[in-house]
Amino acid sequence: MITSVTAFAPATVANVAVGFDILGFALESVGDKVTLEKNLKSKEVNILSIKGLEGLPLDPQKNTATIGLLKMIADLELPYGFNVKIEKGIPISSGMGGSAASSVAAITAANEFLEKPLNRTELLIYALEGEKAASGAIHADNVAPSLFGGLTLIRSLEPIDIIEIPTPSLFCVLVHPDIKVETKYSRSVLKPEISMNKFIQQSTHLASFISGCFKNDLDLIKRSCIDFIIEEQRAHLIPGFYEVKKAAMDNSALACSISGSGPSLFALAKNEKEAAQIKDEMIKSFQNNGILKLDSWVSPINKNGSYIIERIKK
């Protein structure tokens, strides 16, 4: 009998410039790691300890790690509960999923205890009620590509269709200034409506970069990931974003912007030198900015998704 899993899932970029709230890609150098300890004596979720980060409530119901266990739970009418132990390795209120990390690892975890385990597709059922209570929103664009892996398209939620799309074998530069921006402030400063111009447009270039990604045509995702909505209207909430924006571009980044609702910027490069290159630029570009705390990440795209670390056996 199982008695503990611990489950790695990954940061994620969501957005991807193109694609507000449907688009999303993992990353494999940080990530959130949850443990899962049976408790036969109880259906009820505990969670034990926190590390990686201060101040998260330990308050099941108001955690997003466990908060999709006790609906899972309830839903299946399981005759346990969990102990749990949360190893935060994503910043809050950074745009890297944070939040959906932690929900996707402890249901992967949990995942592993069931007499029949569910698929990806019903476990991302579970996956997004700890980001729906962070955000406040029910979106995807985090929670599937950290549970799924690669570069996923949400093509809608009911009923759940997640198309993954291929990927060239792009890096991933991540930098996340010290400043926090919460997600559901991020989102009150969108304007409910755009003009049909700009709708044309960021179709048209969404259209035209997964088009790219299936292709393996750089040069046609370069040209397509802008966009014309999202970022003009964040931009101000991150010290320096364009200036920080214009050393990525300058030195031969494929497309820069903001990461999930920020105030992390990600940039894609063709290959790991020209990765590192960008990240030191975008660090000088902040830290001329008055940003000098940062964080840093160069990843390729990690196109598994969530793992199993570890399996404890009675």
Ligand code: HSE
Second form
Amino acid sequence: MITSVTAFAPATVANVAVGFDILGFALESVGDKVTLEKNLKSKEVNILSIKGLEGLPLDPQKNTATIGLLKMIADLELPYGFNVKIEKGIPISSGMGGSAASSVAAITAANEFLEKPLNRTELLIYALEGEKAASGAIHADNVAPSLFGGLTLIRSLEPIDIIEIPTPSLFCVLVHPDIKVETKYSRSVLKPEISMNKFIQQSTHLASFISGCFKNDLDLIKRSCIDFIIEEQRAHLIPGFYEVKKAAMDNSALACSISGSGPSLFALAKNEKEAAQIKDEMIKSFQNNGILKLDSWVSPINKNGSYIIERIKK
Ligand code: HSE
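If the one shown is the form predicted alone, what is the structure of the form predicted together with L-homoserine?
Then the entire complex follows, led off by the chain already shown.
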């Protein structure tokens, strides 16, 4: 019998400039870990510990890692509960898909205990529960790539239709200025309507970006990965946004925009060497804008999504 499972789920960059709420990709190495221990005595979910971040709720009804787990136990009428240990590798309110990753890691681990494991699309439904609570809206642009890996396009959630887009072997630079921007707030600043012109401009760029990915055409990706709608409405939430973006683009980035709902910025680079240079220039630019506390990563696009780190049997 499996008694304990630890799963890892990667951080994500979602929107990817062109596809607000419908496009995201996962990163390597940075992410959250969740360990579930089977509790045969009760169907309850108890959070035993949260490492790596302070101030997250221990109430399983309020923590994004466990909200989906509670629904899974209820829906599948599981005769057991879980003791949960969470290790956060993703900073809070950073625009790196932290709520989604915790939720995905927990659901990935829970699947190992099931007599009939669910497929990834079925798991997505439970993982989305946590994300819904965190951001106040259902959008799978973080959850889907964290679970599936790669670059994912969410065509529909009812019914669920996730399209996996081939990913050119690009490197992602992610720079996180140590300020918090809550997703709910970052969504509240967006106007509910857009003009026909912007709609046309963004549609052509999304279509061209996806074409560039299928054709492995880096120049087309560069010409297309531009956000005409959301970025300008959120830029004021990030000190020095336009300067940091310029620093990335002046150093041969293919694209640079807000990661998720901010405040992190991502840039795409052709290779690891250019990525390292872009990262250094983005950090310098943030520092020139008074942001001295930063985290940063360079990562290829993760192709596999969440995975099991350890299974303990008795
Ligand atoms: N796409 C969301 C937003 C964040 O930009 O508000 C990630 O789900």
